[in-house]
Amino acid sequence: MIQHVIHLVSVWAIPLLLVGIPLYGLLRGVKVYECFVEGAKEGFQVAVRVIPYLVAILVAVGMLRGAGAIDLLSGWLDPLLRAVGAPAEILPLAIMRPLSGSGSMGIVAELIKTHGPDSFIARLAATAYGSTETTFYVLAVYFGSVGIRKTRHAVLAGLSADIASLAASIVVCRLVFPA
């Protein structure tokens, strides 16, 4: 039954989204096209202000997966991810899905590539990958946008955020594809 909502809701949350969007500002009176272009523009303002941050994390990325700092952090992490039921495989994801959305999405590619999609270990992987964010990333890029240099409580609040969402993602995986 909640494969079969899960499956419902993946087959049509875009579409509808990208039809009643459109509809809901057209019926507001809203001149949707116009404002796409706009925002269009700021964007690519936006995204060339970004890039000195961009660059600066991506650079700090390699650094780490270079120097064999993932992998450390990982053999760490090993028994308390299996204390709470999950594998251990799953650990360089979680690890690395704060700093890079490439460099995660490849984890996860090897993990359903190696286990197979339609193992526990892949799902998992998937789930959470979906449901955490690169928390490192987005502050760069959404803080260093506004010039704002210090973050403050934001990197705690963003690395909380994302051990809660793989917490939640285990338990979510457990119930609903029991290993």
Second form
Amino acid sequence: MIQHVIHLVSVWAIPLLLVGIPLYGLLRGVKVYECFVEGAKEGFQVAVRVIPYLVAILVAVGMLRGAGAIDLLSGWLDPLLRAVGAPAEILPLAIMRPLSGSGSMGIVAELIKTHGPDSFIARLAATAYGSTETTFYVLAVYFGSVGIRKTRHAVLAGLSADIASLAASIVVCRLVFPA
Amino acid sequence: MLNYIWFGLIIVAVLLGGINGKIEEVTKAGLDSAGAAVTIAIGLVGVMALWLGIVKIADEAGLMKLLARGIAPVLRRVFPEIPRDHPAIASMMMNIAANMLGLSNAATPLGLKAMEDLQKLNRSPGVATNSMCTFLAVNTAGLQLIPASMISLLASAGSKEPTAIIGTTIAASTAAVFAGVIAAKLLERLPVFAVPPRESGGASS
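Got the form predicted alone; could you also share the form predicted in complex with its partner chain?
Once more the chain from above appears, this time first in line as the rest of the complex follows.
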């Protein structure tokens, strides 16, 4: 049932927006075609403006992954996580999540394969992945699009959200799923 | 801050790569990523144009103002610097709504539109405003009602109940949003993160 509703929402949301907004525009006397083209014009510039910021972030993250830093960091933090009673298998994902979306998706897939799709670890990993975004990617793209170079407290605020999402994922999954 | 983080990532990568004997991988990963960044950005052009076009229609039809008025009471608390009826409120709301529905194709263009609107209120253009940082904290927390990619990943691995993670994901991402917003609100007052004096007097103060 829930699955069905969710499916309907995700299939229909975009087509409904694409019909609904121009329809409302027409009813309000907006020249929808001309207006659309006028707005769409900016698409290219915005995308191009993002490139230097994205190159800067992705290169640094890519090099770090290439050097095997994620595994190393996991090794160091492992005892810390064990001390607070958290499953250490989740650690590489926690470190990768703010840095790379595709990289952390790969880790989740790996965990699902190793532990089984209905295991506690798989569900925890999927929850942890789904409950946050790729912080550094978002920062690069969003700030890059308007040429912001001094990001002030945005990085720390974003990482606070990441840590909170991980902690909440562990607590909530412990409550909901029998280990 | 980003200066040190960025350089830190690179120097750690090179040093570690050298010690681990993986320096060639480091070089390759760096160069590959540079190419990937351009591919990602260019890949944005189409959807970006599509949604910016649609948003322009919504704006012209007065839909954005209507939306802004409807949800303003909630968002005004979180973004006190933004004037009533300002288009930034509506575009941020649309971005958050798209994120919640898991429409990532729509969410990024709408989010960038919101950044553009926020930038219009920014009196020191190269420096992030408080509103921008708070908005990004909400975005990096990624409030999502339907974690579609994870559900399909679990389903394709043969899970009996792939949607079991919906509830836990909503709970955890709600916690993340609260933590992000609270952190942004607290951190924006620290002198370290103040808008540099030469460029200050901004809309954010």
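Worth saying up front: this structure is predicted, and the values here are computed from it rather than measured. Whichever C-alpha set is largest while still superposing within 1.5 Å between the two forms counts as the rigid core. Positions refer to the first chain, counted from 1.
Residue displacement note: A56 has its CA displaced by at least 2 Å between the two forms (rigid core superposed).
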